[in-house]
Amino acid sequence: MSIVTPSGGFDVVIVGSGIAGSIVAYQLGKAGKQVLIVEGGPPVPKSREEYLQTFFTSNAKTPESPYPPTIQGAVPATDDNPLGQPNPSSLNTPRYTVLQINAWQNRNISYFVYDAPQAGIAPDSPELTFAFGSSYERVAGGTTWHWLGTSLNNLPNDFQLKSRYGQGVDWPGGSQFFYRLLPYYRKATEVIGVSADKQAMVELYKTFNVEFSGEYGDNYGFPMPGIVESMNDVLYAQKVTTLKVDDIPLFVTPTPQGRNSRPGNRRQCAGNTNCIPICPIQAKYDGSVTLAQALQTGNVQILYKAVASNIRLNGNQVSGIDYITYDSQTGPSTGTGTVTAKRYVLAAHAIETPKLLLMSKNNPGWPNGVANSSGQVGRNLMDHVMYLAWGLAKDPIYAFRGPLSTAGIEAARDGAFRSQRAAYRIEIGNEGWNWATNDPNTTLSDFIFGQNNTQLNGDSLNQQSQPLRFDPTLPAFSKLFGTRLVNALNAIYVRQLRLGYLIEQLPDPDNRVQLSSLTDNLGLPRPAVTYRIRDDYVRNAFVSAKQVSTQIFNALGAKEYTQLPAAVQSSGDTVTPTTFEYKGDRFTFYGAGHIIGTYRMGTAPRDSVLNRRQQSWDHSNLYMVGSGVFPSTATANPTLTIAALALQAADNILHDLG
């Protein structure tokens, strides 16, 4: 679309059109402010059928598989690149994908550039480096295209981790930050259209001594009733109440969801388990919903396929954003430009935002980049590192139906234990062993070709020394066909259970995004990423999660199939990406898709990038939004907090504009 500059110029330029950028744009547009969004990716397609078709024809059904630029079949397949993943240096908007994790040391595949692990480093060393576990999108609407939909508040103690438990850092103002954010949490549920069981949430928060009152308490309701729980959820709810973690009783809570439980402005959820990577009917909210609302105000314009490349300064004030345009993903740049406004907002998430700040190092007096007098830009990269456990239920629970998760066990999100180990929430998966073993494919292959990758068709024992062959009347490594194959698969798939522990990670300044010497097709630096899990605080949570999983599966009468990871390889051609040893055991972590930190808020300019208003300490007309502003990961999936903070930032910007 062509851009028409208003007679008085733009009030605000926003870089990025994901949920955070779109919310800020919509709030400002409704208030009559003139807004321009600079988006590096392509527009939202007129029909999501285009993305669905790409997903259907992809060999690997990953979170990024529907979205451009294509991540499979881009180049001829080779032994070290069997899916034909593109070279990031050939793309104008490359991004990090989960397919790149196992190829993290191959710079012709991985967008992130990593140093090789230290030769001979011990597998239990805190200095062992890893591949980062989470990915993102660079398209209009952003990463919420493939988010799970979980819409939980953080807890007051999440904001005062240092002062309450002596770990990590506090958010500015500690627990008061929660109460200042509470009205925006409520507003965010309206923006997303959250479906939730209010009474269940009231009961949950009471266990954490959180008593809401007044407008934000009993008088408040969620926009839609909760999503119907799965049979999977019901089984856990019946059985886990006999258990405790660190003397905290366990119970199941239905999860607030960013998807319609009944028809509204969008369609009602029809239970498609492939809502990661894409909801085929847009029952699930994504950022394109709010982006469309912003554009409909008539005060918001957007420039697509325009990659922000530099932030200009005039003294201490931002005076413009430079960008580079392109037509096709692998084609040459088609032009450059600069956009100007009274205020600027960076909303390009926790990787591309710090990259842009660090690239902008040619302004006099700012050799380390814009907003970086503290040297904190790019530091404290975090995720909710995940421990996965899986098993088979005694009776069918009919996995692979409904959204990927409709309930969780939230009791271990806070407690006195946080002085010793990280908190976690336990997500109950509805998608069988899809994440854990790439089912239904792997089990099918095992019983057709006589393999045992799932441990269902051989002589395997689990870590509790129980035999795992699914049908003891069949010989090991059976090759089945016809009715016997169908019966075996039907009996297995409907019993598959999966638990995921979202473990909070502490900020570590050495976990960071920097600029590498390698570039993309536009000549912009690719991110150099350093990532470790150093803290015993976090590693102790993996030990706890493993023990609790076994207790839960035992309580369910299920058999656990969680596999012990292969030994860590810290050198050679197959360097292990996400496995470590701790206290004599071996763990693999998974990314939750929650890229956090890298331009955090704080109470002082010496150790943070932003003040509590999400305003740069260094440049008063520059704001940043998204999960990059989080000082710590806290315990909830971050999207509702991202939305609440974006709403809060929009109010701050409106106040400052006058």
Contents of the next structure:
Amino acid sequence: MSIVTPSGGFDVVIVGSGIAGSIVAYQLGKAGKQVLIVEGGPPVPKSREEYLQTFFTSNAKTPESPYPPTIQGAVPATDDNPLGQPNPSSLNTPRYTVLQINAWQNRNISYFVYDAPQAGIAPDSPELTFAFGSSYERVAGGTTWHWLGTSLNNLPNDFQLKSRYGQGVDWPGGSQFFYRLLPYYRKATEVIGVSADKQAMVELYKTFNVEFSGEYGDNYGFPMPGIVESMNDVLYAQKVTTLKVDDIPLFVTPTPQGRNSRPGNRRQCAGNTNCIPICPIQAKYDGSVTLAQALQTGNVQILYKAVASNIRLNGNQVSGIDYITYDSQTGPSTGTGTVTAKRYVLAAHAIETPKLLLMSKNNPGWPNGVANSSGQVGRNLMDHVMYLAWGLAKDPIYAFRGPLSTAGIEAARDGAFRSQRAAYRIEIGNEGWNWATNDPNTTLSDFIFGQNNTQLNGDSLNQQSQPLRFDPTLPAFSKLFGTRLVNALNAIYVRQLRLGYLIEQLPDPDNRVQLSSLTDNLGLPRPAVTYRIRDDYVRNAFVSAKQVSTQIFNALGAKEYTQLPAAVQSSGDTVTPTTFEYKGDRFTFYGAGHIIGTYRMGTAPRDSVLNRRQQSWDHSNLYMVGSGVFPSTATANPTLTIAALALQAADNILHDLG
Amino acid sequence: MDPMDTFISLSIGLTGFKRGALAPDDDTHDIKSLYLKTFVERVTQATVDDILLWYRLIDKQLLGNPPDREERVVTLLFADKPEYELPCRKLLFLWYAGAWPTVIDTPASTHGQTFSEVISADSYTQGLVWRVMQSHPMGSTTYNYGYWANPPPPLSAYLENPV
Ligand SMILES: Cc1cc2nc3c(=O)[nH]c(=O)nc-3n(C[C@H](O)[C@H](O)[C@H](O)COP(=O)(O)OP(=O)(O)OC[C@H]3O[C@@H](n4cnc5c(N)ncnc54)[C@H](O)[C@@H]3O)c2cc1C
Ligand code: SF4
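Could you present the same protein in the form predicted in complex with its partner chain, rather than the form predicted on its own shown above?
What follows is the whole complex; the chain from before opens it.
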């Protein structure tokens, strides 16, 4: 694609065309500014059928499975690489994937480079290191291709965790940050086209003492009515009201979601139950929607397959961004270039953005990289660490139908308990044990081949001492076929329940992205990642989540099947990636897909990368967007906040440009 | 009986689904042909021929016409020819998952585990596993907005009818 440099040059160069970069581009393009996006990945395909077919034929249907570069079957399968995952050093835009988590110590498979855990470390040591749990995409439109669509606001207290509860850090301005962001939250729900039941949101926010204005004000209605709840949701809604967590009464809230409840510019959700990895009909919002709007302004141009590789400085101002182009994923680079503008915006998400800043270390006077006088670039890597619990309902709730999640328990997102333990929201899954056990395949193979990887077909007891064998009249390790197989499978699948706790994580400066000595196919360093869950604050939330799950399943009359993880191994070939012990119990955490914190905003240049305008303290013509700017994870899924902050950043940039 | 007829009878016995679901009159996907071909490729023509031959022999000896005829034949087949049980179970898995399984015997505590290879986009969406759960393949539905708030049609509808 050829770029036409406008006569006055570009006003703004943006690196990355995910939701954050595309929102900034659209806002600026609409205001008549000349914008160039540098996008490392390939363009949005003409039809999403291309990605969908790759998904259908993938053996492991992980969030990344539809998207290039291919994550499985790329090389012949071997014993230590049964899915044929590509070597990240052979790819031009490698990224971290869920399949790499179990192979985290294998540098020929895992894009992130990890050190082995310290020799002889105890399984309950806070110093135990883990694989990071979350992934992202490097294609035009970005990671929202495979997001779920949950679109919640953070709470005022999320922004003042330090001053209110003595934990973590405040966001600049504390709870005022929330109120300043409200109008942008409102605009963000419009950008995404959120479907939500306003009354339910008003009820919820009342319990958190939020003042009604902006999104919840009298004159505001969400773009679309709420998405119909599942049969699953209704069961929880009826039963959990008998329960309290730390004195907070529980109730179910329908989730505001970035998918169409009505036909509009995009199709109405048809319940394909596939929002992650790919919505086949684009009923779900993704970044390509806003990218297309940006390009349609006529003021935004984009370079695809152009990987930003270096940021140039002239004094303390950014003077250009270098990029490397390629044609095919494993082919050689096809050229290099430099783009210049009046302002620069980094929107390459929370791993590739800090990596780019750290790679840019050849500017005189800036040996630690661009925007890094604080030394904070790449630090405070966070996620919502997830606790998963699953069970079988007494009666059919017909799992595996509808969007992957349509409701949650939000009531425990704030409270006095936060001086002791992390808050969480509880996501109610509609997808049976798809995430929990890789169903339907695991239950299927258990009953066809007489295995017991689900605990449904063996002798074990659950943690409440209930026998787990699904049909006590059958022997353990039964092999079924015909009508008996049909009846067993049906009775299991239609009852499968799953809960996911999105636990907030505190900033830890030693959780970080650095540059490793290994490189990708373009010669750019691969990230070295160090990740721990050190705070008792966070670990205590796992203890709570486990207890609460058991109470919820009891209230439902369901039987819990959550598996006790295998023992932690901190050395040898099978180093456990995401399991730790705490207070005599053993937990596995999962990633929420929320990569947060690696170029945070703050109130002082000493300990933050950006001011609250999302502008670099070091270089006033450089802005950054995305969840990397968050000082803490807060309790909502991040993307609505990312969108609100991107809208705000666009206003700040427009203000600067005059 | 031609091999396809026997293959379908065997598949009915294994899967518990009815002929109308596995080999509908108007069979646009013709998944049965893909599966017979895959079965032959994976376990050899000689083995498939012998399994189908044994199926026919046992079937002939069965008295009367019980409604669960195919399942009875499969039970007897597994008893008479135990070496054919595993290949037949792999075929059963293929019908359900649309993928060919590799069964390994570790970890011993769970009596092993199974990996599988998807045969084609069609085989994934035609998998019986979606029907036995009274749903649709993840990523491909013909239902409409909001269907998930109500119970699905009865299981029998999924067992008897084409997609
Ligand atoms: C499984 C999963 C489920 C999720 N569900 C939810 C949810 O329900 N709700 C929610 O709020 N959030 C959810 N998220 C998180 C959400 O997807 C992200 O927060 C969001 O996509 C981040 O947007 P972004 O624009 O900042 O980054 P991205 O969307 O990742 O975009 C970054 C862009 O930068 C490009 N890029 C990267 N490196 C370079 C380079 N060197 N040069 C040029 N371009 C580059 C990439 O190709 C990409 O286009 C989920 C995430 C996952 C993984
Ligand atoms: S449920 Fe289906 S149609 Fe609706 S958003 Fe998810 S994938 Fe798209």
